[in-house]
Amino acid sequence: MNQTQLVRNTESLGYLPNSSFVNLGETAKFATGHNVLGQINYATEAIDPKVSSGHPVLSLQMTDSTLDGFAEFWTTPRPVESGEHDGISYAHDGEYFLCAGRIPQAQEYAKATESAYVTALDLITTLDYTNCFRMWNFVNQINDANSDGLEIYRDFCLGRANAFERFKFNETEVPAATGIGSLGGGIAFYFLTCRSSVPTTIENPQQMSAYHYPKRYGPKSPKFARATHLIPANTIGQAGHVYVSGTASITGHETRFHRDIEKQTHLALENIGRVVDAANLSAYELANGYNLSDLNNVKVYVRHRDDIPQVREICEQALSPTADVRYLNVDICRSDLLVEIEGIVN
C-alpha cells in the first residue's frame, strides 16, 4: 500500500494547511522542517513550476529587489506525495492538494488558459481533491491589450471562465480568487483544493458579485467569490478560516474614489471587514465573526511605489501589529484602482 493510499485511509485530523512568509534567503532552512505542499517565491524572475526537495515550487517576477521579495509556504501536519502532469506541478496530503502553472507570454490568453486551467482541474478531479477554495492569478502587462484589442486580464478571465463552465461550475462553487499584475512571465498560477473539509463561498453584500458584473467589463465576467471560509473535515463547530480574496476600492460593481490612494485604500479595507464580520457570515450559517485585526498573512499589492508608504500607515492602523504583511509594487485588474489587499483570517 503506497502512501496516499495510507492517508486516504486514515481519518481526517480536523486540520488546516499553514501559510507562512518566509524571506527569499532563508527558505532552504525552513523547508527542510516541514511537510510543504508549495512554495511560492514572489521574486525578481519567473521561473516555470517544478518539484524541488519533494514539493511544487513557482517563482513570480513580482518586485525589482530581492529585498522586497518573500517566499509562502503551505505546510501540513501530514507526510506530502508530489509529481508533475503536463507542466503542472503539484503536491498532496490526502486532505489538501496544491498546485502550479505558468502560462507562457502570448499575444492572447484566452485559449492557452483555458487549455492549462482545464489541465489543473482534470489533474485535481482524478486525483479527487475537487472542493477548490483558492486560486492565484498572476498576470503580466493585465492592463494592456492583446493582439485582438481585449485588455490582457479581460482575455485571461474569458479562458478561465470557459474551463469553468466545460466542469460546471456553479456560483457556489467559485473560489475566492487574486487576478493581480506580475512584472513579467506570462500568466502564473496557483490553486489550492480539498477532498472532504467544507468549503463555503462568501459574497459582500455591498459589492455585486464579481460573476455577475455586467458586460462592459469582458465577454465574460470574472469568476470568483470575495471569500471562502473553510472547516475542517470531519469537525463539528470549529471555526474555520477564511480566505479573503483580493479585494479593492468597487462597491457594486463600480471603481470608487478615482485618483485618491488614501479612500481606496480604506474602501478596501472596508469591504474586507463587511466580508468576514458577524452579520455577513451568518448570512451562511456561520457562527464566527471576525475584524479587521484577526486578517493575517496579508499581500498588498499597490500601483504606484510612492504609495507604498501612505498605504502601509493605513493598514498599520487598521490590521493587527501581528499581521504578517508584505506590500507589493505591481498593476492591479481594473486600470483605475491603485490598491488591492488580501488575506487570511485564521
Contents of the next structure:
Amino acid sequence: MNQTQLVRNTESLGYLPNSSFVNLGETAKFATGHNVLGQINYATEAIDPKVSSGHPVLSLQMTDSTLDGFAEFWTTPRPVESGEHDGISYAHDGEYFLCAGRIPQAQEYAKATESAYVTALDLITTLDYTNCFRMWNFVNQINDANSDGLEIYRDFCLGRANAFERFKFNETEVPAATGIGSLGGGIAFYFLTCRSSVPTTIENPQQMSAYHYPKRYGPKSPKFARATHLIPANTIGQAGHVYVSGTASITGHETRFHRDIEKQTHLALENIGRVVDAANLSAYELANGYNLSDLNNVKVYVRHRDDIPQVREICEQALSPTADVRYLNVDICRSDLLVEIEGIVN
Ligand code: 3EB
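Can I have the other form now, the form predicted together with 3-(2-carboxyethyl)benzoic acid, not the form predicted on its own?
Now the full complex is given, and it begins with the chain already shown.
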C-alpha cells in the first residue's frame, strides 16, 4: 500500500464532500472537471470495484434499463490519491476517504462479509480516516435463504456485526447506512469516512434503534444509525450535512401497513422528517432543524415496478421540486417492506 503524502493540517479543511447524480453517458466529462473520491454506477451490470482515471469506480446491478441508471459521484475541492488493497478500491484527499468492495455471489455470506468489512476497516485505520459517516450495501437475493436457510439479509447482518465487533466499533457509534436489494453481483458496498470532521449519529424517536432490534429479525441486529450529521472540524455549532439512512415503513421495530404502498411511502417520508427536524437534532445539541423539502440526492427503492408511479407522485408532493430523486426497482431488506428512501440534507 502506498503511504499518503497528503497534507495533514486541519486548517482550511472547512468543507464537506459533494455528491451528484450524473447520467451514465456523461460520466467521463463530469470526472474530468472534478476531484473524484468515488464513482458509483447504479447500472445494469455488477462489476468489481477498480481504480480508473484516478478514482474508484464501482458498478452496481440496480436496474434493467440503462435509461434509469445514473452514476453517483463523490467529489472534493482537494486533489485525491487513490489505490487498491485486497480487493478494496479507495481514494482520499487528506480529510475524506471513500472505499468500495464486492463479495462475489456465494452460498452464504457472513464470513466473506466479515472479512471484506475488516479489510476496509483496517484500511481506514492504516490511512487514518477512522470517522465513518455513511455506508451502503447492495445485496442480491436479499430475501432469499442462504444454504443454511438463513435469509441472505440476516446472513449479511451477521457478518457485518462480527466485523464491527472485531473492530471494536461501539454499536451506538455506527454510521448511517443503506442495506438494500440488487439485481446481481453478490454483495457490493461502499463507505465514506473522514479524519477530523465530526460525525454525530442520529436516531429516530419513533423507531427503535436498528442495533436494538429483537432476535426475531436475525441472529445479530443490523448495525446502523438512522442518520449521521457531519460538520468540519472547528465548526462546532454550525450547520452541516445530514446523511439519512435508507428509511422504511417501520415504527418501533415493526413493519407498518402491509401491502399498502401509499401508506408505506408516507410513513417512510414521515420517518425521515422526524429524523432531521429541529426537535430531534436538538437532542444531539445540534442547533439546526430541517424538513423533507431540504432533502436532496434522494434514492427511492421500490419493490414492485408497478408501484413506482404512485410512489413518485407522493414523493414529488413531499420533496423539493429541485431535489434530484432517482427511483430503483429492487427488493427491500424485509419481505413485507415495499419501499425505502434515503437522501442527504446538504
Ligand atoms: C430498517 O429500518 C430498514 O441493514 O444497513 C435500512 C437502512 C434498513 C440500512 C442496513 C437496513 C439497513 O430496518 C432496513
